[in-house]
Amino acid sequence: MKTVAVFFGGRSAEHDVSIITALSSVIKPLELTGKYKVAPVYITKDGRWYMHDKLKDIKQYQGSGIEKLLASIKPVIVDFDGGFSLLQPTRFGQKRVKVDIAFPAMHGTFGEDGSLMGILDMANVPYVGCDLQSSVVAMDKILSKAVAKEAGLPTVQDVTFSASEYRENSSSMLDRIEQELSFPAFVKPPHLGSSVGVMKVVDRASLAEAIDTALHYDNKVLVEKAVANLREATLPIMGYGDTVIPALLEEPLFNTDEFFDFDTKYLRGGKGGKKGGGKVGAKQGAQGYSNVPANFPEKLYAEVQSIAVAGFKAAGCCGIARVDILIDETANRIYFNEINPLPGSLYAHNWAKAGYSNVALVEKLIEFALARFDERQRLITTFDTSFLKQF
């Protein structure tokens, strides 16, 4: 029986979106086929990386108990000696597991920007979802952008800029936006998900507070024109090489005067939640109230099908990921948004509405990973040369 390590936390603004993400719609599902032994590999918030069964329940980490957990164990040890395994010192020497298969699970920094994936391509273990070059590519939104404009695909008008250039003159760079871009706009720190640091802005002094904020998190700030008479639309897709499988296409339903932040995703519309706006009729999916399918015309719901499709492939993902659209309804504008190369949850809600149960999702992405696996053995990466003799 082959052992996936489901790889979850991490040094990230997302930890505690990626427990959830990793107990409820990896763990259990992958325990659920009967196939894989499933190791369950915590990294805390300082760097830390743990493994013990108790770790797969979500009470741990509830109150002081992971603290307790965490202390009554020691952390594991990589091991690249001949594959990828991981150590856990016991009282009498070390047990070693080693993974055959890797389930990143992490959201954000140090994990679904490519950090991670990096590590398992040098460690030559095949592992679920975008690879290494995609998942930079991804969680980098003015990348993403830039990528998708080389395709062809419409994009909101923006203004982007490093930490160093806010620092050198402020007062010009807020100028500039105000010029080109006006009120109201968004402010973004560009390689963070869950829409963590994300702001709107309506004047020059909520501009100023949130590209400070921004900055808190990131070393570049993206600017963003807010889309006038705006409808949003995400579109979780899954595949590899030539097969793309789309899910199907959801809108995020919330109260006109607020936009799709981390507090509407995650907090008002979820367990015991008592703020959310949602509407009658509407699906309380893993994130809140969300139309599964949108309740778009043919035309529109095509279209916007087809630039997520587009975007997910310009990018080079594999695996899974989510591309999130932006649409003026009055003016008919349909814009590329960015991609999130590791969906929450893996929106299993809306994989389940498109055929797909939380066992046969995983089971497919690991089938997307052991085929990517197998086709990069075929290729060469070192050869011999007499280089080093002529020294």
Second form
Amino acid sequence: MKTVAVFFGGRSAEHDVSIITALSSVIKPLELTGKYKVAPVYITKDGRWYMHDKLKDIKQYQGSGIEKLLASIKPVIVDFDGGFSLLQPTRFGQKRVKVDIAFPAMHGTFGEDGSLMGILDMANVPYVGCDLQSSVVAMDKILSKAVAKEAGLPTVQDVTFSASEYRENSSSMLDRIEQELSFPAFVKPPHLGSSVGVMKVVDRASLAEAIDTALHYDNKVLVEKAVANLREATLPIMGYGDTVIPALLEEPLFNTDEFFDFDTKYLRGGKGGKKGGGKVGAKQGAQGYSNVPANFPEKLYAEVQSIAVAGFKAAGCCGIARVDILIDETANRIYFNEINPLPGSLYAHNWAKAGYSNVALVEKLIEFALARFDERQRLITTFDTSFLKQF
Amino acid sequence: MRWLLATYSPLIVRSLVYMLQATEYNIGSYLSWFHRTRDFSKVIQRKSLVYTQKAMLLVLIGVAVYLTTILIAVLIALKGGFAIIIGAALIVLLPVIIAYVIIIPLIIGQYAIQRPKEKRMLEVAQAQLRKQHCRKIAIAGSYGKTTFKETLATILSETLHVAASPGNMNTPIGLANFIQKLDGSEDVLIFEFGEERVGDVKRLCELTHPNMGVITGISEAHLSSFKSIEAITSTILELRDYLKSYDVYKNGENEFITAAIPASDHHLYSEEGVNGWKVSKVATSIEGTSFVATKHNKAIWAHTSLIGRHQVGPLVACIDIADKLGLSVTDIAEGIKKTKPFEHRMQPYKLLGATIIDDTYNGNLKGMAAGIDVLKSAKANRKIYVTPGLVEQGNLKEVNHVKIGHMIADSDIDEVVLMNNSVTQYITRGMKENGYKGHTRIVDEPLEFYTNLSQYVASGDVVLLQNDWSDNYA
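Could you please show the structure of the form predicted together with the partner chain, as a counterpart to the form predicted on its own just displayed?
Below is the whole assembly, all chains and molecules, this chain first.
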């Protein structure tokens, strides 16, 4: 039986979200396939890697259990042995777990952004989801918009700058933003997911405050003009090569003066919160209340899906990703917004409605991972030369 | 290590008493399970031990035997030399000793207390029924009894006071308990007859004195105890023999019945009709079944949420019985509308947008075929079929499971989930023989699968769960 190492947690603001993704949507379905042995690899907020069967249990993370458990075991040692092995120190030595397939279930920095994929590429082990290059593009909102623009996709007007550019002359940068983009606008740290650090601004003062906040999280800032008459849509997509499978277009529900921030997404149970109850007839998904499928006219649905799929392809995504779209309903304009290379909980609620069970979803993702790995094995990366002989 | 601990720790006592309880203190079934079981760490899976007085007593006896045997083994071994081997042998045989010793008080109790008590109960029930002059309908058969009973009771209850034996209480004691609860004002009594040995149906007839009968079908259920299909057939036909001139409805779609009953018998029911009733316009889906039944100037438009064409025959038999008992066509149609799937018998429910058809009480080949037929005709994103196979198939174990494999392969099923057990190899062989092209999943832990069903299904799927092996078969 092949061993799949599932990586979760990590040095990220989305550490806790990653635990839920791993435990609910990855580890359990993988075990239920009956085909794989699952090695849970939990990465602490300070970057230590642990592997233990008890780490599959959500109860461990809900109290002080995790500290006690981690105090009783030692971090794993990574061994690049022509492949990828994890060495678990035991009382009598080390237990070696050879990883046949890696399944990153990490969100945000040092995981979803390509860092882990780089290690896995170095180890030459097949892994699920977007590769290093597409993860880097997708996790950088500035870069992904540039790639989308290059592919001819419509994007929202923006101003981008680095921390040093802003600090050199913050006043002129604020002037420029005010001139080029009218209020309201959104200030975003370009490398964070789950809307961490994203703020809606309505005037110069709130803009300056939001930029300061964003610079706590990132060394670049993206300021975007807010889309009027906004409807949002998001589309989970999976695929590799010529096979691209869109799930159902999903419309998050919210009041026009609200913003879908981290707190709304994960802590209050969706827009309007659990107490608000959301719109009648809407379902609560991983990110709160939403309509699945989105209740769009047929033509709009097709156009939005087409732009989302084009965004997935333009960024070179593979495995799974989720593309977010903004719509100005009155002007009938559709904008590519951003890509999430590892949607929270894999957006399993959406896939289930689209006809893919949790088990079928992870099986399909492993299938794509192995296909990509096989194809890469056929590429020539080294060759003999006489270069060294001249020295 | 876990296996060793479960076999030689005092926990073995709990497992043994649990299994006695699970087999309803049937010593034959219990011993058969004990000799078949190798790993006692996975005995208590589906239910848990209910600490009744009887169970408590057996646990105490078991623990006493456990401690006494160890004490004796140690005392013997202390003598040294060859005695050490005898002491060690006693320890090795510890589970066997406990397994057998705890049934001794059970056997004594059965002969000294239970049987005389049961005899008195049966006499009281018999006397009570003799005084009650009403329509008494007995239902016998290898399968379909409970659904027939509940369907008939629902229809007749439109205008009559009906009492039907509850659930699976189809043994003499179960029926005696039911009879004792009757108040004597009932217009119709419906009895479900269970059968495990030759003569069982006759004994139940003598207890209940029916004046109308239904034979729902004959199959290889309980073949292990009957040994032959002929023995099963003759046992079930004891109902016909007892009732002689009274009406006995028989399933005309069952080959064992049609082989034993002349085709001219107008009480043979099928989806064509019965006793002058003609059926037409049959339509069935996972939402339900509808048809039209006509006889002379009477016509009934029947709609039920019962699933499958095989429901039409029993329903038209119920129509004829209801007609005979004086119900109007309007009452009959209303009654049929109220019939619904019964728990774990082709009972549909929704899960994450998928339709799950719970047929886990289905334990015979005919029923399996009917269920697979429904799945075959269903419109679905994926058709998923889940089964551990059948139990008590005697020498037809291999043949019948290969047949199930053939049925699966011929039914456009996308995914088959089999519980890994002694019959899996036969089902997969049948599937292979008929060129099954879908996906096969073999599951080692059935409970894990059932409790995580939501992880396996998606919107638009239709999933048929057929049969579930209780712990004494697992």
